[in-house]
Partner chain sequence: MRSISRRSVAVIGGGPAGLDAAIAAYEAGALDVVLIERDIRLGGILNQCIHDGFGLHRFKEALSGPEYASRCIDRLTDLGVSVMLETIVLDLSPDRRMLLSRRGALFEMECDSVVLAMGCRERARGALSIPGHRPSGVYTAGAAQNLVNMENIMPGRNIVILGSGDIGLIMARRMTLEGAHVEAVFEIMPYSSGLPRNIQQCLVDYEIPLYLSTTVVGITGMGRLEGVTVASVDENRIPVRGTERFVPCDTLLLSVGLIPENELARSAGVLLDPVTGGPKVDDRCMTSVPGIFSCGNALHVHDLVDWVSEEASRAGAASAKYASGEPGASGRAISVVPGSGIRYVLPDRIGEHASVCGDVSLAFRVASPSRGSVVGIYSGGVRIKEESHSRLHPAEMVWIRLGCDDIARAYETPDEPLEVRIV
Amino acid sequence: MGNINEIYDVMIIGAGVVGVAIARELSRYSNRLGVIEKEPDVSLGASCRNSGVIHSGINYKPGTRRAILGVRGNAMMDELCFELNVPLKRIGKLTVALTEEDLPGLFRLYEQGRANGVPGMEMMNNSAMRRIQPGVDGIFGLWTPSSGIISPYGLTIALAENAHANGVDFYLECQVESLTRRDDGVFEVGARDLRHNAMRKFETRVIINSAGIHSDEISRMAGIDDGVIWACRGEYYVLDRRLDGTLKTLVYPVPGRNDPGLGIHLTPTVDGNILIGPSAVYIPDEDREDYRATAPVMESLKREGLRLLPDLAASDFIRNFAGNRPKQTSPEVGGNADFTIEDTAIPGFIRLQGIESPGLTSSPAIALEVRDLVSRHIELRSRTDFNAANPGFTGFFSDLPLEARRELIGSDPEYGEIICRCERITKREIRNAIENPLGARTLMSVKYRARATMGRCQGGFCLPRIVRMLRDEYGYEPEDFMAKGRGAYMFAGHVRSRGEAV
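Show the structure of the chain whose sequence appears above, on its own, in the form predicted together with the partner chain.
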């Protein structure tokens, strides 16, 4: 941890994919950088609660930031994912007109895509579509081969760990409570250390507000009142990997003009599951992080899933989750506003608001845009020792070919020990996750890094094993186990204290 008296050049508030993409981009320079995040890990907000789709850019009005940065970010993904060893699958997408009434909308998307510079688009009749996705319905479809899928938290974690390796300080479980710009132009950031319930102070020349669903609250702390965020919840179901391979591509309906989202659809994940969702329901402002699942939406998602995949069994629905879009349009207006990425009236306070879809896709392009904004305020000093790659083997062991696995087991026997049997995650991978460089200590941190507990038994088998490992090898006491933030403790203590008679 850096010297507290030293002034940061840039502090980024919020460690979602956009915040850490900016951190990683700025870590190409030798300036002093910090990321501050109220959750106990990166990627715990919208970045772990979305479809994981890299969008082509057909859905956004030409000339908007969503269109420009979406298409640009999409084009940057291959190199980024290669550098960080994050699996990216360009499986393409079919946007399907089910009836003639959908056709004008479909043509509009095609025109929009052309104006936005989306590569490789093709209009298809049903038989051409069925060559890509057997059995798909619809009279016409728009094929966009640059659409793809990615693990959104996988990308966020990889970006953060790379930024950290290049010298960015991460302050997890640190919630910003006050922002003051002194007369010398330096910001004082007052933050509560949630783990130790203590106040901390940081100083920085530039602040980047990428606080997602809370970005308007952060702006208000700095004295900027315009720009309200509404939370719009999207619920999902996760389906068993049994169905892996059913979907060759993404299939979306043509969205209505004022829909807040892109409609309920099936999305294969890079891990081999299928997601059903997301819904789009504005939620009251009392708690923007209320990720509850609601009975009517769950019902409709199940119905939709069964309509699209008739051989679904009840046991295929292994989990549900929800994410909240940070929207700048009110429920009455609907639709989407463009991203806000701008300098503000307060010099050095840069704000990003309303980065909903395609935020994940746009994140590397947003980072470049923000870099240019930052360079108006401070000098970015170049460095020669930036390392773009994450060290070591970072994929999933069980996805490797047999011989490669044998070789790795030879060099580290713990690759032979399977802890999570559903997802086939080895002890070594779980150890790597536990020993993550950011120091994130929750069980969610292990889950999102190693994929353990994400399978069909949802941790019934491996959770006790991971617990045993953390206790025996890392000295955790029962009360040290946290599932995630917000006081989500796992256990209430020992059954018996040591030495107590049974």
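If the structure you just shared is the form predicted together with the partner chain, then what does the corresponding form predicted on its own look like?
All you get below is the one chain by itself.
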């Protein structure tokens, strides 16, 4: 393959929550680590396009990796989120039997939860459920207090930036195109630098395939043809923060045994919004990265939202989005397969496929399992200077006590200038997001780090101010402004001459 640009002990392909959790865990060791991601930021696939639920473990067959790693990962989340300063709310979940026909499924979940070691479960009648969530329907329910909510992209970004602070190299906008294992057991990786349209070449002793929806394609590059991924789209509506506090807990229906998901439900978020969804519809292979929200599903979600929350106004539906699950079961089979996390027949090639729900919950536990697999191929050399804290992030300004906000404004006047009115985000927070340590350069990167454009006006007030800031203070030209990535450009040029541009 010619000259090698970089030499690594371990190279991770894919910077979703699982890939970066592995990167952070391996950064506890002094081996050289790299992460390749084809998108211009971490967490732009399924890791930012889900409900953000920390699952208890009741939905998974005992003895499977989904069950074992889901329960283990759930138990690890409090310490992990404390270290990374990521909000986690243990609001619990009610899985509700609406009719007599749902009861066998509900009792099956209870027995699975017992077998999986889910803590604190309790079966409840309707009056007991209503003490937790006023107005909830159903004849019986299963309460799991260990369930919670988190910002999925917030966790992914925090994991990645902490891994980077501990020495992991990130190659964003870098798409793997070839994998070759030499006779000496070293892999050569060819990847296209999408920003500069040039090839980069890497050498590594271990490859971890954590490419999510594209993991089967990466495996085929390495010569592994088994294990097909089917994309299954889940669509959501996002409701305005006016409704914050309406839901005290998660409320789910009892899923069917062969359902591809857990059913449409209302999910509160850590930021105060409510999500309606997700749907679960298989999509063609060529549409794996088609994240469009479709009119028929949106109408269905709106009807469901109005049924569950009759006082909703049309203005409460502020946006929608979709995410595609990497399923290992075909549309004909349905249901869910177990996670694939394994050493393969190709020494040094570790494969992760079909990491759908509860992948977010399981991510820290998956990282430990993959660490043990890596140790079979190379010596992991412990280091004493690992820093578990998320560098530079102390929380959102508007969430701080009044006196702390006054002190920050006194030390930096940019904390006193509001850029995003809906979410009360300051200019300093926007600047910190723009200057993120990973070098991500999209408006989505600013949105996920600073919460800007997430409010009722969806960027109507703050987006022009962020654009002006990027142009005037960071030298952005029109072609530099990307909403999400290559192909999603925001501007074609200036309406007026450069000197007169607004």
